[in-house]
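Shown here is one chain on its own, the form predicted on its own, set out as structure tokens.
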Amino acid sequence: MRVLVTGSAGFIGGAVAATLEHAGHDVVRVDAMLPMAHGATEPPAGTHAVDVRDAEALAALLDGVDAVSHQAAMVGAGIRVADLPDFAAHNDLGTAVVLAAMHEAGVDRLVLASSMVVYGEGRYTCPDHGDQVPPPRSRAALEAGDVDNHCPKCGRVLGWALVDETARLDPRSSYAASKVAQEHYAASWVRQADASAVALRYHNVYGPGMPRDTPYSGVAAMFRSSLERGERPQVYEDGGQMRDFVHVSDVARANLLALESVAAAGPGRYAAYNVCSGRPVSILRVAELVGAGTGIEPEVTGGYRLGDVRHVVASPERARTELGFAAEVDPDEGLPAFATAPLRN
């Protein structure tokens, strides 16, 4: 297949191109070059240096395209209400436009590049109350370390369980409101274009080619920075908060497997797939692995940001089963082998 990638020039994006091309299909590679990711850096050769808002632009690009793996995205916290307008811009009406220009092109298969921020908190169970959905911590409570959720029902701290696809999307963020807004985009479009589309919920992607430190940089590549410096980790809270971490190159195989899923799928199909490891991990035990031989321990500071959630963990059943996909690194292998990994500046 035919196969425009966009933000290919980005982590997660580069990996899924090269593993698109390894697997044999034809990858047209696009992404904007936004400063704020990629610093001053010119485009890679082969990359179209286009912004995926430029609708001209992809329309030239889209000629003889089968199918289009969405991963431009601005990403980050999006913790500050004037960051409202730039999520909306690049990955709202971003993707509202590749989507339009897919139609005029007559292009019916997509790869949307989700995240898990779209469940907002994770799930929660009480042991008397079963399933409960918490509302925001308050910033009183945060003050006071009371870093966990209760029950709000009988006040008990809820214990974490198992996100799957059929959870609410509660984003608690500008960057989480954008992401679920680009599946919706993504779900509209198959219904009125007789489309197919795969989302893709991303959980903490890390792994060569992380950008060291930018508001793209993950926890693992701060941790690891602080590291370099000498410095001990700061981690957040109590350091119990716990995560997925999955491996970009099992992140690549997921797109490949949801390529090829949407190429045999009939028209008005769409489907989210959690994309994790299945092995969850604290916070406290991610800065412990990324700097195991280092002799450099994690500070636990207590400190938090408002908008973080507490414990967000994925199920992988639907996308084992549906798209045959299994992570196949563990975290308790490659985030010490991340330590060592080359990163990008």
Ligand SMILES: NC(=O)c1ccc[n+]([C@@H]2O[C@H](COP(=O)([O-])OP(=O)(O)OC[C@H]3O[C@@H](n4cnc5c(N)ncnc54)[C@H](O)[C@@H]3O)[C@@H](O)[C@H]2O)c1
Second form
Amino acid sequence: MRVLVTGSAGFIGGAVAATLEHAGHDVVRVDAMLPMAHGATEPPAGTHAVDVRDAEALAALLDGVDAVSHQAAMVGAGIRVADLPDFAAHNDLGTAVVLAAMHEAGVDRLVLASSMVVYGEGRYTCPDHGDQVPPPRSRAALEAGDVDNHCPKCGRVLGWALVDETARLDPRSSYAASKVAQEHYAASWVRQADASAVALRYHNVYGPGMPRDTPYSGVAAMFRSSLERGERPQVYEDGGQMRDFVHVSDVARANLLALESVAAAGPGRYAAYNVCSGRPVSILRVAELVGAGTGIEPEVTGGYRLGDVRHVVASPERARTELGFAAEVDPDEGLPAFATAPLRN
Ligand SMILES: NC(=O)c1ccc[n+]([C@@H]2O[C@H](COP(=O)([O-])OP(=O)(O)OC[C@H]3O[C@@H](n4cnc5c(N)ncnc54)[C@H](O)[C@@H]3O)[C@@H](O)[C@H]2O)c1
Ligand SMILES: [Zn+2]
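Switch from the form predicted on its own to the form predicted in complex with the named molecule and print that structure.
Expanding to the full complex; the earlier chain stays at the top.
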């Protein structure tokens, strides 16, 4: 297949493009080289320095293309209000332009990079009252060291459970809102254009090529940067926050499988899948694993960031049964190896 990969100079897009090529696909690489992601770096050889909002430039590149793997996005925590127009521009408008250009060019297969942030919070259960949707944790509670969510009916501490793809979408930031919008645009394009699409909801992705310690990079890179400075990784709350860490090589393979499934699907099919390792890990354990062998112990600070969620842990079941995807890299091995993997500057 000839596949146009957007965001191909990025952390995940680069791995996806390489994996598709390795599998024998012909890849067209597109990346606008956002300064936020790349500073003043020149595009890598073979990359078309095109902004996905440029319909004309896309039209020329879509000639002969069978499918698009849309990885390009402005990423980050989406906390700064001032960034709202940029999230909407790169992610919402960018996706809309890509979809319209695909339709114009007769390209009807899409794999979309989505995110666990579409869920907002994870799933919580009370031993007596079953699934519960707790209110956001208050500043007063966090200040007092009460980091857990409590059952609205009985006040007991809620345990975590696996989030599946049927969970309610509940974006909590401008970034998350733009990722939900991308999925919604893709789903409506599938109906309007008689096309097919798969959205992959990546969980915490880590591995070689991950951006260095910036306000926008993931916690694994931040822990690693602390260790490189000889400082103890700072772990917020009690370190018991549960997450799913999935290696970028597994994410790339999930993309390959999704592409094959999209190619095999008839028109009108839209599906979303969690892309996760299926091996939940606490944030304290992540800090310990990344620091394994350094002799530097993480420090549980009891600090907190308002808006952080307590637990988000995904079910890998649907991706396993429908895409045939199961992660190969166990965080117990992948996270210590990440300590010495090359990062992007
Ligand atoms: N890293 C994670 O843990 C994670 C988790 C969930 C979802 N995702 C999603 O995966 C995708 C890739 O993220 P990443 O972590 O590799 O980030 P990244 O910043 O490394 O890569 C994104 C790439 O997209 C490019 N880009 C942005 N806007 C563009 C535009 N308008 N036109 C063309 N190119 C543009 C950037 O220059 C960059 O190279 C994104 O869609 C992101 O939302 C990432
Ligand atoms: Zn209860």
